[in-house]
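Only one chain is shown below, in structure tokens, and it's the form predicted on its own.
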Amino acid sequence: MAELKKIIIDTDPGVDDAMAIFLALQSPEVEVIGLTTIYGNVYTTLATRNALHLLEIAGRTDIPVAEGSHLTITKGTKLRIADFVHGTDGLGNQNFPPPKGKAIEQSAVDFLIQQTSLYPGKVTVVALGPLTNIALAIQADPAFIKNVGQIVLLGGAFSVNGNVNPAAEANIFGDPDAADIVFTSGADILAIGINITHQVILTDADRDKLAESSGKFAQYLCKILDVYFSYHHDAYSTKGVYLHDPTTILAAVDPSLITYVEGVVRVQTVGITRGLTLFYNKQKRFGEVTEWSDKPTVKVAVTVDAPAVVKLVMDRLMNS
């Protein structure tokens, strides 16, 4: 049999983090061996909650969840939290009691660096947020970018606008310097942007099927998106939510979803393009030296096949 592919989940949950961390444990294709937290959606404190609640939920408190950065990697504490989108609580404002467990004692970004050693080349971290904790590890352990098996990420917006204004995607916006690094990094780098993640929507209709569906997730997730749903039919005027999340973990579940081209990626840091992602598709040798010249590629996904990956998801919350 085949070994599963080892997971860390970096995330800021946030109702599509919910989802995405459910659709993850229903995965046969994968082992989550921790969770680490990141502000995002909610501050970080209240990630490592709803992290800890979500697994309580899904009777998985065996797994570790390690607390993350607080600040971007500049120190920044004007951090930017889309409570606006998923609830003050991150899960829909539905107020859910305080889960029992607490977080590992050890920081996310020293787990990353122990699991990935422990296991090199076998883990993937799936980062969900901001890569503050990413960032973090790689300047902590050179041999960080060499040990992690692949870094997928959600974050970027390639050749379309931006989510948090028309140059930026919220996570890449959360901490700009820290997607740079990550990006320039040399890691094995699979970038999910919202230009693949706004092909994949899931429906009113679709909503309401998990609804009349007897899955504990299918059953707890219908109770957390109407905000979710009312904000994407206010600001996209959308009947349906985009599936950022779970889209991106299915990327690393089964890579076949996706096709992707590999160039280098940069991040704007400053003005009014901050958090502006620009992939070079190396079609052109430039005769000058530039802060593109001699930077690792990274993989950024160009096609999804959507109607699979939103039957997948509907498929193993309706089953669980």
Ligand SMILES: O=c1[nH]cnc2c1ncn2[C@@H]1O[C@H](CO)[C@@H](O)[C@H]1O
Second form
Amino acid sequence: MAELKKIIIDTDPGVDDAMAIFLALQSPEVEVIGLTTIYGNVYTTLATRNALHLLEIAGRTDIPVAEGSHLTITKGTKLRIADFVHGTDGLGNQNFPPPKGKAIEQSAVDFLIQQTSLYPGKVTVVALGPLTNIALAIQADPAFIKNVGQIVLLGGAFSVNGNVNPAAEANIFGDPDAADIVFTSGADILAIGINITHQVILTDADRDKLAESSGKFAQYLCKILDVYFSYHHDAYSTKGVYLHDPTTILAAVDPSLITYVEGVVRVQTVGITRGLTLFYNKQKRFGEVTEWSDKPTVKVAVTVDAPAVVKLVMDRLMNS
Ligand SMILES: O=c1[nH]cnc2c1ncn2[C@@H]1O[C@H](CO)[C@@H](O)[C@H]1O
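Now that the form predicted on its own has been shown, please provide the structure of the form predicted in complex with this ligand.
Now the complete complex, all chains and molecules, led by this one.
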């Protein structure tokens, strides 16, 4: 049997994170070797609690959860928490009982460094929240960027408006300094921006199908989806919700679902465009040295097979 791709999910659950975690657990192509937590949709403490809860729902308490950073990398910025998208508990205001399990003693950063060095080149880190933990791992251990197989991240708005403001997407806005460290680190990076995820919509009709199925993950998700759907109806007037995190997980599971281009990405860290991701496509040779010169390239997704992604999401959640 071919070796399964090992993945660590860095997550801030979050309704679409819950979907993504369940999808990963339902994907025979990958082995989830751990979850690391971060603030974003909720504060880090609640992210850890929700990660443990979701693994208990899935019957996968064998998978360790390592708690991540409570602060941005500069420790200077006020956190922006998107509880208006996911509910104050991050999971659709369902007031689930606290999980029985606990996070491991090791921090998220130490866990990322240890696991990638145990399996050099074999671990894919799927980053679904702000990039603080990943940037801290890069800073703490120069070998991390060589040891990690690939970092597949949900972040950025490439040639489209952001979702926090016209400039910035939420995960990059959450810690722009960390994001710039990650994008310029030299690691193998695949960025899935909202230019991609806004093409992947779970419709009201899809949700009805999930509700009618007997899949245990489908049933659980239908309980928590209300707040996420209401937010999308109000903010975007869409008849459905964007599948940000599920699309990112599936891009890691099956890279043929997307196409990408390569170039240098820098992140604006100050001013009114703080959190802007700017991709240099190398079409112009600039006479002068720029902030993009001599930086390693990354992969940025440019197309997605949206019907195939939605079908995989539906099939894997209903057959659970
Ligand atoms: O309008 C929004 N503001 C803030 N965060 C959002 C919004 N929509 C979605 N997300 C959250 O941020 C990530 C994608 O940018 C996703 O994790 C999503 O749940």
